[in-house]
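This document starts with one chain, in the form predicted on its own, laid out as structure tokens.
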Amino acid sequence: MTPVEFLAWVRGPMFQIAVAIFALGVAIRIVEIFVLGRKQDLSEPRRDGVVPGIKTIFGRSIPDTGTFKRSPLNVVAGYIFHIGLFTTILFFVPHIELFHSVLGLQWPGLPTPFIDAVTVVTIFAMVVILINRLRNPVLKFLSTFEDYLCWLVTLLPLLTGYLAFHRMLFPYQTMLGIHILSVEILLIVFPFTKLMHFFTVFLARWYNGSAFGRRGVQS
């Protein structure tokens, strides 16, 4: 296969298959957690839920003293990966492009030097959370393959996505085209994994803020 052809084959076939055992396994995934159901709570509630469970969502985003006291590596580390995560990807002006075409929807992009340098630091706090998960013995004890395997799968559309822009290692057609199926893998892998809770942590948040403000107790 000529780099050409591989490039038309990750942009064609192979994308419309990873989007769609993304969207399909996604659906499923949050079918599954509403299909579950809870049991009838009977008792009189003190206040609403609606409000506790909004505010949870917010308030769980924010470390409290004693986690960021133990581990402050760690926390900045994770909010500077997923801020810098969130921009490359929404932020990048190709990428809105993508959006656009596949979604029908655009929106300003910020300056391709800016990008750059947040993928180089996002890259850099993904290497810096791995180091301190091998270091520390709480952490790698309770690591399995599933956790390597969505560090991984999440750090190779950065760091191809930054050697295809700087033409580095393999001429721009087969690096492109090695970017692209890198993020095809990490939609097909995203629905079965820890992945998932990019969309399952909002749901858990609302749901425990909720029941804990129907309790009148602050989650």
Partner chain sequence: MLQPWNKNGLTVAERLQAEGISRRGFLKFCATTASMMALSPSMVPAIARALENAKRPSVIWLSFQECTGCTESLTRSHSPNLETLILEQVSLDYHHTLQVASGEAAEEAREAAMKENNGRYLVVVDGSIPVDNGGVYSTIAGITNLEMLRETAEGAAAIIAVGTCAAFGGIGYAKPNPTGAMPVSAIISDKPVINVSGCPPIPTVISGVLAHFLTFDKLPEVDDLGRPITFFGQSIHDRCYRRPFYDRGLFAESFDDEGAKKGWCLYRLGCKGPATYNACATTKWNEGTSFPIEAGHPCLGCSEPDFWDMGGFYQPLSTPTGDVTRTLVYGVVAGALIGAAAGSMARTRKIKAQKEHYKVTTDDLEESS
Second form
Amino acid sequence: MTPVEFLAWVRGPMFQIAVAIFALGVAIRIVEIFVLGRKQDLSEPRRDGVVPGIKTIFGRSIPDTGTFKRSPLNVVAGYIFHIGLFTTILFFVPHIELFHSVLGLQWPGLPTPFIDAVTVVTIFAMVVILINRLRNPVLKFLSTFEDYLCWLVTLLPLLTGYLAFHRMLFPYQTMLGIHILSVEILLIVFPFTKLMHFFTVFLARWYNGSAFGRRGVQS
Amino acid sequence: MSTPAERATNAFKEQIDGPIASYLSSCVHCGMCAHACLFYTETEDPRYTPINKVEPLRRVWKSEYTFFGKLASKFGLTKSVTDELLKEWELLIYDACTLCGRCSMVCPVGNDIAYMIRKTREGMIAAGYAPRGLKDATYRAVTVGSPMGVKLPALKAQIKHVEKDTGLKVPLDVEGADYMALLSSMEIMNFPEYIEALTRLFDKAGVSWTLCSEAFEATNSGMQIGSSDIEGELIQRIVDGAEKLKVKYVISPECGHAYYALRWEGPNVIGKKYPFEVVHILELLDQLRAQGKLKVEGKLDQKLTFHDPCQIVRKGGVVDEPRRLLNMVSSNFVEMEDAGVMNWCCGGGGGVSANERAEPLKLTVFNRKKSQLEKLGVNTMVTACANCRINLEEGIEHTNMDVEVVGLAETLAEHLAD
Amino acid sequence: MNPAMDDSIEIEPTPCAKDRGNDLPVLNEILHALNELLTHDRQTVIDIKSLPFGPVDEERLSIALGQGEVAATIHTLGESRVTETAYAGIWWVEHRNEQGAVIAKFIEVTYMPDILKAQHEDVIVARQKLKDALETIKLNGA
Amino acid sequence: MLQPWNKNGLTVAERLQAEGISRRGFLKFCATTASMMALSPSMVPAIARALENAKRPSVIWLSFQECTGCTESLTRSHSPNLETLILEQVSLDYHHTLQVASGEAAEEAREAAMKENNGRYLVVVDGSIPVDNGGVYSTIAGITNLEMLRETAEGAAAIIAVGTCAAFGGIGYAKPNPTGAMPVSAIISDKPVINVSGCPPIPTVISGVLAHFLTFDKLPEVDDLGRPITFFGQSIHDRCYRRPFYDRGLFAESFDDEGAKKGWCLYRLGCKGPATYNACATTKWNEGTSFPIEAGHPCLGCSEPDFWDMGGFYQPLSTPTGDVTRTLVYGVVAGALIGAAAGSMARTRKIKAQKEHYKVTTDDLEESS
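The form predicted in complex with its partner chain is what I want next, because the block you gave corresponds to the form predicted on its own; please supply it.
Full complex below, order starting with the chain above.
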């Protein structure tokens, strides 16, 4: 397979396969959560849970001070990683073109050197996160193969994207192809792993926030 | 359904719902819940990480309630619940969790872990994996009527004492009273001051209230052990008593889990709404304060603090009431670090204090409260849960601290204006 | 309507001033070459065609380098022009074909571009030619 | 100008000398040749030494399933230029578009050149070779392209596949490829084949490769796709004067917006420059006047294999080529249905579990348990 054939394959059939698995898998997992549902809570609510639920969806992004003090590295690296990841995904112009072509939506991008710097910082944050996972006793204890797999499939698009942008390692077509393939791997792995939290975090926070909220506590 | 593991699995299948599915789908193994749990912070044993405690439940969710997990289980790729697992996890679920819900407040993806541990207990007890002490307490609660074995004559004796001390009548089985007050066995046995406080406070405020000879016990070991069957049976007694006396309100006493069980879980475990309202004694007192019916005089000037009972504050939503009430009678009320909904558990909730096996662990995790108290440098700690109170006293004694623990209602009663 | 035919569309001249500047790296390279010439006596030739120039980049480079003291024209296989820039040691060497079209253009950083020097082989031919010429003169003049 | 020359057996240097060109002229020739081959000027002395001994090679130019664009590219420059210089140094013995001879005489010329220069002549091919049904889709003088290529390649020293059709199959090879078109390299495997791709290729690149063969008597170093590295070593994007705009995130979003007028990067308009290896950005076209990007149009990627099948010309490189939106929608809908079914089955299991509820009683709390 020549670099061009490879690029054509990842932009063509492989992309379709990855998106199909991703869409199918994510939809299955979200819908089955909804179908499972929950019983009506018969206890008399102190107040309606809707507003607190929505507040928790957003508010839970801000760690409480105690947690921050106890694991600042986890919080800071996690923040940098998440913000960095979404900045690179959503605001790099070639990526915006991708969203535009698939979703028909587009928005302004950020200067490329900025994205480049963010990528480096994000990769660095991910390395810190991995080291932390390997060294922190709790994280080491909790971590399974899936955690390391998710780390890897998330890192690869960042790393290959960086290499492709800087035209390093392989001819651009090959490197771009590898980058796109790494994203496809991410999409394929997504519905089968904890990466699902990208979607279910909103459900989880909602359920938590509304359950606490109807008891009168903003969680 | 013969084996314990099968019984546990079936119970998990009954309990898992949309919220749990969304929680288990969302966990990223970030480990932050460990830092919210005093069992981890005081022992640094990673097994005590809250999310790890729901492993048995997670296995059933994955293999039974996810499409991909179900598929994988057909190929034997998922793990099932085994006796070994349940046996091992019994120590994590009962001995190392007070259902305090602090983890549910910090989880960055919003997982209500305490809710899941509560549900996990359903399966544990269905399989028989629960600590002896808690089983015994629950047995007594069902058979005798109180986890401590307190019977009506004992209550009557205490009533007699109170009536003698106060010169006031303690209403018992008064039909048509507005409020029916509940008590916890500990209050009857260890802290009868509470009954006296209620009597005097309600007398001054002109509250129409009564005790019920058939339903005076508020505690609910069924909730602690995690059996909604037993929890429901105990709740039903209260509902029956309240219906019989035709009261409008039932007052939950200074007992954390009793409030949570009665107020929030009760209607769900009996499957119907109550014909009355449940109020916590602190809520009621605060209402009286607001109505000007609670008049106090003199203020304590020694430095004192308030210990938030998890089930009343964080999980119950009674947060500001104790503070407003305390400020009525104290000129030097100081808050602990993390006070309010983020406060740390005493270490004895969720049935841990009934579990003799967990005693050493319980005393170890008391260090959290100890260091909080030392930071403040107080000698008086007010609380609103008899279980917290006993547990705190135990810990204080064990660590040779010089802190007095008092109930909030009785502190108020002491300052009642004549 | 074909946009190209629409008079209302004003096509701006492609700007270059601040936005571009591919001439700047070349100027830096030339400076480096001057250093090499002075310190190691090494000469450098830069092929203009190998540079990723945008519109008017070459003009800007030309303006930047300016006009020097020497301008020579060579007539062989078409015209070639060798001109020194305002900076001594930096030369433009431009080759044209017989039809006058530019076929190659270099910047040479050297004391004297080789193409200006008389070539050894040509001098040998010249010696013979001059000898022959002298013979002819002698024969004729006698 | 492109008529077969009488072979006189002289080297390039001798021939120039015989024409009264000075050594200085030879030097100029060497310098321009180096520039044409995209070699460093420091290579001039080596080129001079090589050209001293270089003989005029015989060139046989075969045009197959093609549009003559490649030949046009080479010959239709508005004034005689650099390319002429080098073409004068070769003996173009057969080129059915350009040669005077026709019919049998033309084929005879080819056969004669092959015979006379057996093992030494150079074959230039433009156009793809249809191979389906025995190659009947394109014939010259009754000979299929396939047959003619094989026959001519037999005694060749090397083959230059000029244009994307000869190099990679080009438009003939594009889906659905009705004639079974193939590139030269798919048919000839026992001879050195160099690909000078492009649709059309840059004329200077064609002559540069010829010059290299003429100068060094061998083909230049090639990349993975068999293209001369000196010309195809870097992408259009790498050498594009608009690259700073890409780096700074300044893009034209339509052909008539501010960005387009200011000459910003054309990535969003589908420029394939980043994935296209060619010399357009430096060598340029029309005597170095300009190249597509400089003229405001995105690069089509014409020098890369399968460029016709790489999605739309105006579709950005970062976008998938298929209809992903449809896949996404179908995937979500199908997933939702499966999820609903799986969820209902899960609910059924839950209801069943509730029916089979094990009631915890005091019996479970006693010592024996």
